[in-house]
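Just the one chain here, the form predicted on its own, laid out as structure tokens.
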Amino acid sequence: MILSQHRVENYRNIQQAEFCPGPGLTVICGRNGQGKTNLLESVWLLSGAKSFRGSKDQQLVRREQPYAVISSSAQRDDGRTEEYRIVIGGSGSEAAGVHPGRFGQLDGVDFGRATNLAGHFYAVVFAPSHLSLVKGSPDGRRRFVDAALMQLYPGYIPVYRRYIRALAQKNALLRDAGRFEGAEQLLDSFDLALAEAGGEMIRRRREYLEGLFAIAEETYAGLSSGSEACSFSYRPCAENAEELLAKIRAARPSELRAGCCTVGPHREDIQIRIGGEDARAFGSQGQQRSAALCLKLAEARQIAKITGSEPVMLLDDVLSELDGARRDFLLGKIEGRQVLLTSCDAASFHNTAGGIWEMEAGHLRQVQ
């Protein structure tokens, strides 16, 4: 997949910007705080996913503007061109005739919520925050897995939403269960909803991660020249919906005491071991970064393997976080793909065959 044209209006600090990235490497340079990451983030939204910075839709609209617009053209591997349009309504958007939130179109056809664009535009983003995939909290690793599944399998989105909705409702009830008559019956209904949706989440996670981990372990072996082994494992909270329901029911007394749901996919984690030791606790900073890098590279290969389409690689100022060997390894692995890369220093890219663009105070111009 190749992003051939991209235009944004009133997006964060960008009043208007447009560029046509080439099929290989495109560098977006500039000082910190000029809007480089904002531009990359706007490309990521074409995948139907949320902001990789955790921002809410209304925060994506330029100050004192009612809405933002993203318009893009992308060429699929079969030669077809698709036209994307996303409108993001911010504060006061209704007065301008735009609904609050994020809505998408594909080839002029309304798709409703922009999340419905999932499964059409494929991208992998690697930002400095992703370097904490190894040493960070389990919540970050779960988000990494769920974001990949939402992009690959649009049917995962409603399943995930059902689970999160039932989880929120059950947690609210558990906090005040003693005050409600019939709380037990309500908890039973929430448990059934959690088990049904949770069982499907576990199935999808297991299938996806089995292939991802095999690629990530092979990639790590190449990065370390075989000097050390890195293993990734996923241990689901249950094997299927029936077992999950039994475990949730068995946890009822402890959940009533805790005031929250303690069993389910929302508590799962990925275990990462380097040289047989827990990478989070005992891995060096370099080893942790290597493991995170291998997970992101494996994500790109999984997308290509499952969909038959190479994803657009979005690298947000990560090269400065990597040493020379890891930088060379990353650049070698992404060769042959379309890459949009941000950097504070364009000097090291002057010999690249790709285009170089400069972002300053939200204004974008091509310098090579």
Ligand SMILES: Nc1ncnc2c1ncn2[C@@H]1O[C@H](COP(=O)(O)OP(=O)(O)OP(=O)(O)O)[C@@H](O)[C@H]1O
Second form
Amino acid sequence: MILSQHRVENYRNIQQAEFCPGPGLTVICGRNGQGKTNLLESVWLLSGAKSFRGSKDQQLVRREQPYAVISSSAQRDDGRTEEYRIVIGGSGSEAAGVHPGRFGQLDGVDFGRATNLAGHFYAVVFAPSHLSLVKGSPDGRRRFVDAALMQLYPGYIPVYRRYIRALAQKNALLRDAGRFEGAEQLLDSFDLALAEAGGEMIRRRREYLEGLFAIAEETYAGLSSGSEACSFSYRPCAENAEELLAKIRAARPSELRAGCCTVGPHREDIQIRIGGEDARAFGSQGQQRSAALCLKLAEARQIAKITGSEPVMLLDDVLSELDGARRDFLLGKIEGRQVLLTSCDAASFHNTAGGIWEMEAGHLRQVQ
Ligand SMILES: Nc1ncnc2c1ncn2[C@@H]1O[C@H](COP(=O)(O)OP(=O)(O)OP(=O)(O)O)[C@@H](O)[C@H]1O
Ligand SMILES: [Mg+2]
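Any chance you could show the form predicted in complex with the ligand after that form predicted on its own?
Then the entire complex follows, led off by the chain already shown.
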């Protein structure tokens, strides 16, 4: 998959920008706060996912403007070109005849909500906030797995939604279960729904993570020149839907006491160890960043393996905190793929064959 042309209008601080990245490395450089991450984020949205910065759609639209437009061409590995268009309506967009929210078109066909674009444009993004994959709470690691699965298997989205909906309803019921008759029966039906969707989530997570971890561990060994071992593991809360149902049923008294669902995929986690120790508590900043990066590089390999399509790599400020050997390994590892990389330091890229663009106050210009 290659992004061949990308154009944005009224996107965050960018009034208008357009560029045609090459098939290899493209560097977007510039001082802090100029719009480098904004540009990368606009490319990421082509995947159908929401902002990797957790921003609401409205925040993506340039201040004082009703809507933003992203229009791009991407070349698939079979040579076909696809035309993407995303329109994001901000507050007050209706007066301009645009729905509030994020909507997508592919080759001129309306796809409705931009999330329906999932499974077409493949990308992997690594931003400083992804350090939380290693450092942060289990919640971020679950989001990482779920987002990857949604991109790879659009069928995962309805399963996930069913689970989350049943979870929210059951949690609400658990909070005041003592207060009305028939609550137990209702809880039973939520248990069934949770076990059905949850069992499917576990099956997908396990299958995906087994492959992912093997690649990530091998990549970490290369990144650290074999001097450190990093291991990843996932222990599901149950083997399958039946076992999950039994565990949820057994937990009923404690769930009633706690007032929330205590068993299920929404409580799972991934364990990351560096040199045998918990990376979250003991890893150095560079080690944690390396582990998070390896998960992302492995994600790219998994996408290529499963879909047959190389994803576009979006690396936001990834080189800071990595020593020279790790930088060289990383830049070697991403060869053969299209990579868009942001950096405050253009000087370190003057010898690369790739294009270099400078972002200044939302204006983009090519410098190499
Ligand atoms: N909706 C918006 N409208 C106008 N400007 C916005 C909007 N959202 C964000 N910005 C501006 O975009 C700028 C930040 O851009 P961005 O995060 O892309 O910077 P950057 O070049 O990646 O900087 P750094 O090197 O510090 O990461 C901020 O100055 C912010 O005020
Ligand atoms: Mg940035």
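Note that the rigid core is defined as the largest set of C-alphas that superpose within 1.5 Å between two forms. Owing to the predicted nature of the structure, the values given are computational and were not obtained by experimental measurement. Numbering follows the first chain given and starts at 1.
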property: Large Cα shift (2 Å or above) at residue 120 between the two forms, core-fitted; result: no
property: Core-superposed comparison between the two forms, residue 196 Cα displacement 2 Å or beyond; result: no
property: C-alpha of residue 95 off by 2 Å or more between the two forms on rigid core; result: yes
property: Rigid-core-fitted C-alpha displacement of residue 224 between the two forms (angstrom); result: 2.9
